[in-house]
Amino acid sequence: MDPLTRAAALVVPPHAPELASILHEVRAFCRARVDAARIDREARIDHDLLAAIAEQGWFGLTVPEAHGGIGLSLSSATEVIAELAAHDGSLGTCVGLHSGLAMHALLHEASPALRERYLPAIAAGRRVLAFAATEPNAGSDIASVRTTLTREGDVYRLRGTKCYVTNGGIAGLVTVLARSPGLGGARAGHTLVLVDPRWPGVQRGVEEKKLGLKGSSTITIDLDDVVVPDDHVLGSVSKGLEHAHHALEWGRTFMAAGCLGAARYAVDAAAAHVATRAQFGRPLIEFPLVRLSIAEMRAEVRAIERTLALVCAHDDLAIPSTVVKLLASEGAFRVVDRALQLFGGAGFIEDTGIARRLRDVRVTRIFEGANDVLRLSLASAALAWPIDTLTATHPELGATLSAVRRARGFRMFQDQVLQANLADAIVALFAATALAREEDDVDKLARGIQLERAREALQRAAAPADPEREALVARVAAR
């Protein structure tokens, strides 16, 4: 079955009983300790606060309880991780990327004696975990990595280097996927080994200067001939690639909340700002436009709200991970541009916070998955899809893919603009589908939005080639 039509028979169960203490402690905890200010004009979190929610267990989000951890579901501790990122991005991407993309191979695929040793000081924030994929030459094509793990004698030796690891600056444990060829039977396999950043050969480089989420440890770490105990290999040898893109599915999960924590920021300063702020002798909250602004980001939060919960039922995320990724980075970049927006000149001042949020979301389009290949790879999945199936849910989509496979042929698999159509629209439709119950004015309002989007997308992507216009594109890019 197609992850839409399963989706619209999916129930999104109910989160578990402790989560409103929890987010309620949270955002007491936030209001009083985080100084988001503080934490970009500093660049870092500093100790004392990473102390602090380690005390509170927070890095235990995602533990099980018997190793120490509060043992939360996937739905209650993306809810978390949104609340932390409503107060500081930052803070949102140490917490959800050691809880979701870093945890996932050490819970999954690390032996019962490994998890045993590590989990008790993860939970307890002793040990910050990291994932380390990406390597200069190797960013969305992960496959590519030329980091390698050997085996010799009796131990493994891992050689290479990784850029853009985040949490690298104060990780305890890090994940990292090198290629392995040779091990395990497999001529070019890739391995996942988990290792402790104070191991000899292990060398971490300064802080990267950012953009945004500057609070958010991002470094280099060279590995010069590190010996990686046996007990250390993370799941199958030879099958690390698989595990790594399991890994990522959490991980779009959890950033897809921090998207979200970010978006419910914005919608709220900006509503309270309009409320406020009078302009030719009445509030901007009485201007038409304004009014159409706050409701359609309304509308945008509570999409991506909806998804989230609806992704989370999900046994297999391979899919729906993506399509949230997508929507919610794409989604809290449109609300927190249109919250700097009715803002106006103060929008663009630091004091006011709205900056600092443009900054730190603008790069969840890039990480985790750049949003143009993600699209791409949602898209080649779907021209797979039985068109039986999926157009009994959704005729539209059905009907145009039917469409493009008969006038494309293979060719389609060749059309990146044609893919990124699809993608746009399953997302679209997806959304559409966790908003069906509509049990408001706004699940209305995102359901209707969704739906637009969607037809949008599927006229552009039904639209026949036009190679004239191609030849045109070419040759401008060319200059």
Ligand SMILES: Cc1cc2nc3c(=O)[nH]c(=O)nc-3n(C[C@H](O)[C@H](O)[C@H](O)COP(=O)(O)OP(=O)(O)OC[C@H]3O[C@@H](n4cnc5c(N)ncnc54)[C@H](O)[C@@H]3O)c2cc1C
Contents of the next structure:
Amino acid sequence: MDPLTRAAALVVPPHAPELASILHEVRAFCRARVDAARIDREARIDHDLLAAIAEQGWFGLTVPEAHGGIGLSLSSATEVIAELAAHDGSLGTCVGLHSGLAMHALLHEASPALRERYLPAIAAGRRVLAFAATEPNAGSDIASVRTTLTREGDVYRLRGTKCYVTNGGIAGLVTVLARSPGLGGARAGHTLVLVDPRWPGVQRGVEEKKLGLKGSSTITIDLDDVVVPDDHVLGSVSKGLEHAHHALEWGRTFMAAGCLGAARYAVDAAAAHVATRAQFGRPLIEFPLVRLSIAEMRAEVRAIERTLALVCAHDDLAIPSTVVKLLASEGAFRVVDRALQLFGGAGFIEDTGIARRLRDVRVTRIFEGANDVLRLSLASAALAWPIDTLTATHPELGATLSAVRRARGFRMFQDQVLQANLADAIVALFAATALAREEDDVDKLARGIQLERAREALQRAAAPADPEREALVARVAAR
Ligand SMILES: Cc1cc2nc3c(=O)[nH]c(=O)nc-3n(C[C@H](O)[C@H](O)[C@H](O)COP(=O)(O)OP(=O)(O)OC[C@H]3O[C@@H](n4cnc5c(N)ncnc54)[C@H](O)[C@@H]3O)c2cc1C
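What about the form predicted together with the ligand, after the form predicted alone?
Below is the entire complex, every chain and molecule, led by the chain shown above.
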């Protein structure tokens, strides 16, 4: 069954009853303790603040209770990350990456002994987690990493350089993706290993200076002949890429939650501003264009909320996590940008806090998979979906896909522009599915917007090739 049809059949379970009280605690804590402007100015999250968060147990959101964590479901844990991110993007990223991308392989691939050994300290915040896949020459093409895991005598050795490691400067454990030629009977292949940054040969670099998320630690890590004990291999030798993809699916879902938090903050701040700011003798909210902006921003936030909830109800996150990452990162950027516009000149001034939000949210379209690359993988998967079931739930998408297959055959896999349009349609249709119950006016508006986007994207996808225009584009790009 295609993921859109599956999504339509899923029921989103209600949140766990304990979630409301955790969210209340997080909100009260952040209001009292989190100074987002200071985090941004000092480009670090103060040690005392991290210690206080550890004390609250929030580094254990996704750690099972048996290992000292809170053991929240994916849906509840992402809501907590959204709340943290609404107060500060760097904080949301730090705890979100720890609980999501960097936690997944430990929870699902580590041996029971390794989990027993580390999870209590992780839940208590004594060991913050990081995940290191990217290298100077291996970003979107994650399979091309050059860091190597080899077997020498009776030990594993790790050599290479990882860059842009979130939480790297504060991490107590790092999951590293390495190529492992010849290991596990596979000629090529990759393996995930868990590395303690205090081991000999691990060298942390200095903090990167970034556009946003300045309080989130981002460093390079050199791995120089690091001896890795056998029991620190996560999952199967040579299956590391598969494990990393599952971790990224979880990670993208958490990242969407961070985007949701930023978008919620921005729309609330903008709504409060336009209610009090008066020009031409009237509060801004009385102008139709301002009302349209606020209503569409609220609809955008609602689409992310409902889609995230629906994604969390899935067992297989491969497609849904890509959909929600695209929807949330692009939707949050639009919402924060519109909020800045409604603040006028004040929005451009750092004191208002909106400028920082815009800087913070920008990277979500890049990390954990650059959006255009994710679009291509989403569309490639969709081109193989069974047309019959798809047509029953989404006739226009089904018709476009079969027309494209007939007209282009295998060449459609090479047409990135076509694939990007298809991906946009799929994201919008998935969101429209999540909003299908139309429980209130915001849902209704949000669903209408998503259906409109889907229709426009499908029209672009179905448009016949225009060789003249393509040649023009090629000539301009070649300059
Ligand atoms: C603040 C920050 C934190 C990060 N944290 C982590 C972390 O914790 N762990 C980790 O492993 N990595 C991390 N990263 C790395 C991040 O995941 C990569 O930057 C991202 O995957 C993109 O890779 P790249 O930067 O090498 O861009 P490239 O792969 O060079 O891509 C650049 C651009 O080229 C285009 N492009 C690339 N390939 C294609 C294609 N096939 N078709 C069409 N267009 C294409 C896209 O527009 C893309 O945005 C972080 C990065 C940042 C900035």
